[in-house]
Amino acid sequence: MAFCEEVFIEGLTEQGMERVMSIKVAINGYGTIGKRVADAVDAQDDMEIIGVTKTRPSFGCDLAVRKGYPLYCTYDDESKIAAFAAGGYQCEGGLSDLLEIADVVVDCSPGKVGASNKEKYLAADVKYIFQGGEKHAMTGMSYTSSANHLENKNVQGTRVVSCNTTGLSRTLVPLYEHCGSLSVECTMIRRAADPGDSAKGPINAIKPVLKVPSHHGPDVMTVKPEIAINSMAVAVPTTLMHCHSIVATLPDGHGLTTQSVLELWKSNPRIIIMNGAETNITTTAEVMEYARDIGRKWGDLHEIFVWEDGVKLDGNTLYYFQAIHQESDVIPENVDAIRALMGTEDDWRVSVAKTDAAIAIYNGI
């Protein structure tokens, strides 16, 4: 395992020097999530990308080369490594070579391969972060920035929960912290596939997830077990976003109104609240168009989008809708998780502010 470099910057202290920790980050799996995590990490001044992996020469390698990210093979097999050179790419070695120089690896490989990768990370004595496609039991720890940053401090490895679970945590954790208890029923209206995925469906159907609860509710409880939550899910033929229909039961004496719930969410990061009627943003297609209009890279929306006019508190029952961009809401959480594992920031809000400000500058907004 490598150690964080101490980079010296002139003119920042009385002695003319300041030590800034540079965390060496490897990305195992440079695909939909991996390329976004890599750019978010690259934007931070306390981290650096020391390599990304691909399974074989492909068009994704071109992006890594343009970004200046060292390219490694997902495997240690010499023939697979040699295939990169044959494809016109400089490959620095296999995964083991990359792990030797890393402080932490962010695993963005396809789901269900985490167990074999975890063995490699443990053997290399490197910290590791998996994505929500893996089970909580594999890591024993899960992460969202607002729910359990400190609990993940200095642990060996964790799992950033899925896009849907991250979205639920963003709005439910502030409610729980205000009320002291919370009971939730929610329905996930899920996109059938990502925009770049041509192998999935349904094309002309609504497909219920015939497992109750769906994994989303139990997943929330891996980061905030105090929230009592059940969930159901259906897949619909769209690629743009997920939409959540949420019913939360608040305890007696909660002291909230519809407006104060909105203000509570506005005081928390990574939540966007807009009035659909006033803005004419009433569908997920228009939310994605909004993200493109404000100049977000890839048209991403890291924040959770809540329709103000779809929020209603009736007595103890809160109803609301929110939209989740499945390709990007977990990206800044991965950056915060790196700081938690490396023990470089105790306050989740400080990490979130730093992460988001750096990403905004990187995107030129």
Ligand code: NAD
Second form
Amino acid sequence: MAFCEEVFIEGLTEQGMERVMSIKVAINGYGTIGKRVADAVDAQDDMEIIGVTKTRPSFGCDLAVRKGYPLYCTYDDESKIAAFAAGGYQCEGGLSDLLEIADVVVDCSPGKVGASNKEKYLAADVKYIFQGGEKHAMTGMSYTSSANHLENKNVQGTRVVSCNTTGLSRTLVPLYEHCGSLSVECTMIRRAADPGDSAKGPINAIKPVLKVPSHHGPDVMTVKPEIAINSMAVAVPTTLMHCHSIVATLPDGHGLTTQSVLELWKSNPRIIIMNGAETNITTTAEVMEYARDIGRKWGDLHEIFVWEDGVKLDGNTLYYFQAIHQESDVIPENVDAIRALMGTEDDWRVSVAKTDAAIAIYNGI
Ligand code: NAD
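Requested next: the structure of the form predicted in complex with nicotinamide-adenine-dinucleotide (the form predicted on its own having been shown above).
Below is the whole assembly, all chains and molecules, this chain first.
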């Protein structure tokens, strides 16, 4: 494993010179998630992208070149590496060459190919972060920023849970921390495909996920085992967002009202609360239009969107809807997870604030 380089900030006196760790981050799999994680990492001042991989020369390579990220081949075979030059791209080498100079690799390969990649990371003695397409059992650790940042400190590898599970964790963890116990039933109304996918469906059906319960709810327990949660899921013909319909049972004596639940969420990061009737943002289409209007890169929305007028606490039962931008809510969590693994920030709120401030700058906010 390479070691973080100490970078000296220009303009500081020798005595006051601050040593800043620049964590060397590799991205293995530069697709929907990988390209976004790369830019979010690149925006931070305590980490840098030292290379991204593509399986073969394709249009995604142009983006990496434009961003100035060194391009590597996902594989070590000479013929596959040579294909990049034949396709007009400068390729710096294979995955092993990249791992040699990395402190941490963020694996953004398609779900379920992780196990064989993990062997390569262990062999290279490099820290690794997988995504939600992989099972918890493969890494033995999972991560969301608000649930278990500190438990991930200095571990060799973890998994940032899926977009749905990240979204559930954002609103349920603060509730659990207030109440001390929580039992949840929820339904994930899932987008069928990402906007860039041309091969997935359904396009004319509602498809129940017949594995009951679905993995999304129980997956929350990989980061916060104290929350008792089950979920069901249906895929619907949309590409924009997921929508969650959530029913949470709070313990007696919770002391909350509908209004104070909203205040609790507002005091936590990466949750946006808006009134549908007042803003006319009543569907996921308008939520995404809002993200584009405020100038978010790729039209992303890292925050979880909760409709204020769709929240109701009735006795011990809390009902609410939330919308999840599947391509982007996990992106800032990956940045925080890097700090956890590298042991450079203990306080999740400090990491979140740092991550989000840097991302806000690249969004021009
Ligand atoms: P993607 O298909 O858009 O990108 C995957 C990239 O990995 C592609 O560039 C592909 O060429 C490359 N690749 C293929 N085989 C590889 C290998 N063996 N090693 C390294 N790279 C390889 O996929 P994605 O949507 O970015 O998903 C990546 C991961 O993130 C998955 O685990 C997925 O479940 C998870 N995730 C996806 C979303 C989403 O909405 N897209 C949301 C949250 C989490």
